[in-house]
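Only one chain is included here, represented as structure tokens and corresponding to the form predicted on its own.
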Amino acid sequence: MKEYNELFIGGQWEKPSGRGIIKVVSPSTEEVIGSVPEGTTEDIDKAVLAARNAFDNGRWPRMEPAERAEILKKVALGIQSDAQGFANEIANEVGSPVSWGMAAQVLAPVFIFNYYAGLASTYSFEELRQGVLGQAVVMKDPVGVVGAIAPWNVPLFIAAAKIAPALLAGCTVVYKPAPETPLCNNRLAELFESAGLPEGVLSMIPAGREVGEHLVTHPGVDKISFTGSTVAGKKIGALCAERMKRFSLELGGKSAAIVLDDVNIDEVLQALVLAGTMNNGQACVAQTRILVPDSRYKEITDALVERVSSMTVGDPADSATEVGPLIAERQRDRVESYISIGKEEGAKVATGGGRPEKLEHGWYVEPTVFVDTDNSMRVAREEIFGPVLAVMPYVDVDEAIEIANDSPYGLAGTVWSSDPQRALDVAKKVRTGSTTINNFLLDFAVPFGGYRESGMGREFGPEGLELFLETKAINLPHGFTPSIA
């Protein structure tokens, strides 16, 4: 049971305004594991302040990148050296089976605060440009005050994702965590407190969507950076386009893992399950439609429920379980419809489709796998943040990828065959901002973002940090060549 009873504003532990109280509730056995304040839109001026006198008057944006990159190493190493009690932690929050949440939810946050200590020293902040009528100097500075809002799937990863990239900038950071995983982040806002983190910088508010709202429309905030859904993220958009407030947005999807006909499924089967049912389906990225070959759909539909109807599914602190519970009952109650939508339109169950029976408590809903769907359905269609998998035949390539683009969605892909090339030419053609080749991942120096509906903007890579910065050129006087560090 961890309790706090004080909320990070400005790099300090303060008491908060409000008396609300946000109980942490384990999914996996329905007890409290731990509570916090639950933050105001008071505190949320609070932190805003902090972080606005920390921006124009403080040393954070006026340092070098190179001295905020040892801040970010060290909460890296901070992390790492404490990487099981981050898994455990997560795990009893978010449901994560550990033996995923040890790499997705812990060690790839590592990389992510080491991948942009690092380039620190690689990027250009400021370059002499030759243009048309003579020298300029490009600058790259500090968008300003940054609110960043984030989901409670993957909580620690989103937290390094906003956070390294923006303090590297030289912003300063309002973070409001997901109300259901707030004991993770302030974990994190320790670490920060330990690296020596100046005044002002960081704050951590665990609140709802009004408190969230307050901070997106809060004028002393220069840039918001929301993951979520795409309906929150609409609406988010829609009130920083009213105030020109800077923006970017990580949204839903509804991937598609293209099969081709020349794949050996048995070499790709394990990690193609994975890449459906990863966080127990609770991600954005999962690739939930599969698209098979008429040729070999037989074949290869059997191969997959074979291998989810054998999924273990349980107590997420068990390294043997691959599918833990659900966030919430809400979910549950989400995932379980959805699945009464699939019998509805016609889609049949091939496996899965209800509780685990021996599992008495807990948000569980069996791994699910809908054959014989298409492309018209819900199912088929709709983030369902589950585990639910749709199967769907195509004739030939061009009826994959125009099956695989027709999605209000193109956040992620992949493409799965014994051909690396001939797999690359169909994700030239696959219309997501992100495509594996016989697996799925996300690599943190190259960017990541979705088409339409799935968002505005990238994170990871370069990219990620030009998020947080804007651009100015200073036009020089002819025959002036000035010093550049």
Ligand code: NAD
Second form
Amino acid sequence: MKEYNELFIGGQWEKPSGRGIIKVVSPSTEEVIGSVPEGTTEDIDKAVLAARNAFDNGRWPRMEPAERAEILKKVALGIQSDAQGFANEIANEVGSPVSWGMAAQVLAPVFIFNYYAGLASTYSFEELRQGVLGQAVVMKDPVGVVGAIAPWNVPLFIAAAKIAPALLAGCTVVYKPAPETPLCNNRLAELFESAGLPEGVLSMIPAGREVGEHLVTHPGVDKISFTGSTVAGKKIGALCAERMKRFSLELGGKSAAIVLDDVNIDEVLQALVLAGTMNNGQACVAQTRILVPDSRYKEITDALVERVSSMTVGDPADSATEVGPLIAERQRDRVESYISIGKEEGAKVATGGGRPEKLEHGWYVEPTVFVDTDNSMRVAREEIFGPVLAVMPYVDVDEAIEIANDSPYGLAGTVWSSDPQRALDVAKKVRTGSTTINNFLLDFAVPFGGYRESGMGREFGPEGLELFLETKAINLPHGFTPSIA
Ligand code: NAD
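Give me the form predicted in complex with the named molecule now, not the form predicted on its own.
So here's everything in the complex, that chain up top.
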């Protein structure tokens, strides 16, 4: 049991304003594993005040990016030194199998913090530009106080994706983790505390959506960085637009894996299945629509079904586990209702569809493959957020691209082929924010984000830093050339 009695407000642990407690329940044992105070609107007010003061009057935005980068490096080192502790905690809190979580939930955040620390020395925060009428300084200013709101599925990863670039930019941050996953976020806050982050620069207020909305509409917040469902993202985007507040949105997905007819299925099978089922299917980028050529439909589908049916389901802390539990009972209800919907729509369950035997506790569902689906079915169009794959046939590559693009979402995609050039030609035609050939990858130096209802803006890479910067131009008098840092 890990019990916190205080909230991390403005870089210090403080008594909460309210009496509410968030009890964190392990999805695999259904036991309470920790508790934190539930943040209130008053706590948000305090955190925003501290962030506002630190931004308007403090030294953080006025420090050199390289000095701020030192803090990011210390935090990266802190996560790395406690990698096993973080991986175990996330396995316990989220249900992510450590076999996947160590890399994706723990080491990836280390890379992200280090990547943005490195950008301090290569990114051009200020340049002298020759305009048509004279010279100008074009510079990047931090956007201000950032309100960041995150889901529960990859808590440390998303914290890194938002906090690292925001802090490098010189912003101050009020972070609202999802109520399901406050423990690993508090552990991160402790690392910031020991890294020597100046007062006011970061707060961590776990709370639900009403308190989140208070952060969104708070007049002291300049920018909202949101990751979560498309439904919430649309509402948050509208609230920000009414207030002329900057915002960026990382939302849901229903990504297509296009398997080309020249694929060596044995070579890619493991990666293809992991791409669809990572984090127990609770990944915005999960490749859950698998498009298979008619000419090899039976062979490829049989291989997929055989692999999925042999996946090891169980305790996420066990290194042999490939699929763990879903985050909560309500999430299992949701996934099971989609399995029923798929059957009613006429899709055939080729494996899975029920609850695994021999697991008495935990919100598990069997990894499930629907075959003979078509793209008009709800199981092919809607984000299920569980280990459920929909396999559908296509006649030729043009049809595969058409199916991939026929989605309200456009977050990620994959193309699988023995001929990378052919796969690249296909990838260029898929209208989605990022595509990987013969694997699923998310590279932190490369922009990531959604087309259509998958979001607005791009995280990672320099583009991810620019989400937290305003561009300012200063036109200079003739004959004057300033020194540029
Ligand atoms: P959710 O939208 O229900 O909640 C996400 C966060 O937003 C939580 O902290 C919640 O408390 C808060 N929230 C919800 N409504 C709000 C509102 N009106 N105002 C302010 N805050 C609000 O999503 P979830 O169920 O926690 O997470 C799953 C979703 O996140 C999936 O749709 C998934 O695809 C998406 N996701 C996207 C990415 C990405 O990078 N694109 C990454 C991970 C998850």
